[in-house]
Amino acid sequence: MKKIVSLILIACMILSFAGCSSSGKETLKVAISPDFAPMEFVDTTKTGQDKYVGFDVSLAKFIAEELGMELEIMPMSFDACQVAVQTGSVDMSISGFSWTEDRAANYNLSDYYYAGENETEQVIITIAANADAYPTAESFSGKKVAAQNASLQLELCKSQLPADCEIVEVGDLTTAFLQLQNGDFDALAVAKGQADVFIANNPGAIAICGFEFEVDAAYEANVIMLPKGADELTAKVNEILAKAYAAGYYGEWYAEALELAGAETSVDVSYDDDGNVAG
């Protein structure tokens, strides 16, 4: 009996390390950053893994349903997720990634997926009181302009902004918004999603600049990022982001994470590198 009870343990443990769940789908594990509404956030009336919405959420749990598998979402900051694709310990992160040199050189970029204007549109925010105060990229000499560490935000006003514009890192978005409130810098670059969630969230505080960035085609749109060689997986994926799109699920997702990313109940709630909330 206590050898058959053994054996038990050790294909029970098999199982976990194989990536299995409690109901015997394999798990899906995909990291994201919920500091980004609409594309995701938590919605504070759920609780586990339920409460992370947005865009990005509802299509993971589309690849996840195609795959049969069970989807496991494993939020932490917008650097860690590109860290655990790198070191395989998820199996990709959906998180609103644009296409870039960098990440196509290190990792496996999925086909581009669409999600509004989230991508095709890069903005700078500001406090309302200063909204004209910034009509041209030549306006933001020698001001503050904070952007996202490893976003497409920041590579933007590294490109387009005045050299003598200092641009700020920060490390999550929910965190960076109060800042610019406290006046710790002059703007904040977001894409126009965001943006309208702020707007939406704090009506006559906040202001979206006269400048927009000019957004080359190759960014208007997202990826989702899997480990470099993962090749059987991110052809499934590809498979089902078509098939997504060829059903109009896109337009779905995204009417409803834009709706629900301005209830009251929601918000974007930021993780440290540790995988701890922020704060």
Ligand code: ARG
Contents of the next structure:
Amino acid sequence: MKKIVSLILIACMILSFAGCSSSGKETLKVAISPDFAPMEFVDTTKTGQDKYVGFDVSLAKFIAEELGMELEIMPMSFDACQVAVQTGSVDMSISGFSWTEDRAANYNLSDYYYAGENETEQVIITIAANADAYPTAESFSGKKVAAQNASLQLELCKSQLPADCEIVEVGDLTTAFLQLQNGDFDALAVAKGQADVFIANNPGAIAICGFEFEVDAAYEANVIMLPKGADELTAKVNEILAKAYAAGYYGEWYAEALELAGAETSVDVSYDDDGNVAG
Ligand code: ARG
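In place of the form predicted on its own, the structure of the form predicted in complex with the ligand is requested.
Below is the whole assembly, all chains and molecules, this chain first.
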């Protein structure tokens, strides 16, 4: 009896060391910050791992499947995702990362993948009542503008908004959006795709400011972030990205993500002369 118990214990230890799941497959740990619709967000009607949805989640599932591994989504804040990759507590992070010089120096970055038009434009949103208040960078003088910690948007704020604009670093964009509506700051810097989702879900409440960031083409598509030196896995990920692209999955995943985020249907809505939804 004792022998059996210790054999079972040893088997369990081996399995957990190898990162095995109940299916017997190895686990692929992917960090995401699920506050960035349509790339990664939470479907509140679901529970457990199923509640994480969006383009990057579809991509993560495809990568795990191609690697013959079991996917484990590890939700955390956007800056924590980057720390988790750096310390190796996850295999990679797929979280709408833009390529940046800084990240390229500190991580292994995959080839680009292109998720619709999510980040071809970078904008600042504000409450609808102030829609016309910010036509230029200078108009943010003396104002409070929020951006996510450790993000491209934060860098854009620091480099393109006036020196006397107060930049507020926020950890979570879902919370930041509520804070914006609550008046905690004047405006929030976000990817255009996310601005569209916020607006579609809060019609009439939010507006995109006239000022728009200038963005280098290098920042328009996304990359997967892996630990520096994880060259073998990075090469495999690049092969899988090429395969997904060739199969035409990117467009499918993006359309699906937009629909789940409630963005597509609202974009399609048309109104009659009385302002009622037509059809
Ligand atoms: N693309 C931007 C960046 O890399 C924003 C990404 C934010 N992603 C997220 N899951 N919150 O900094």
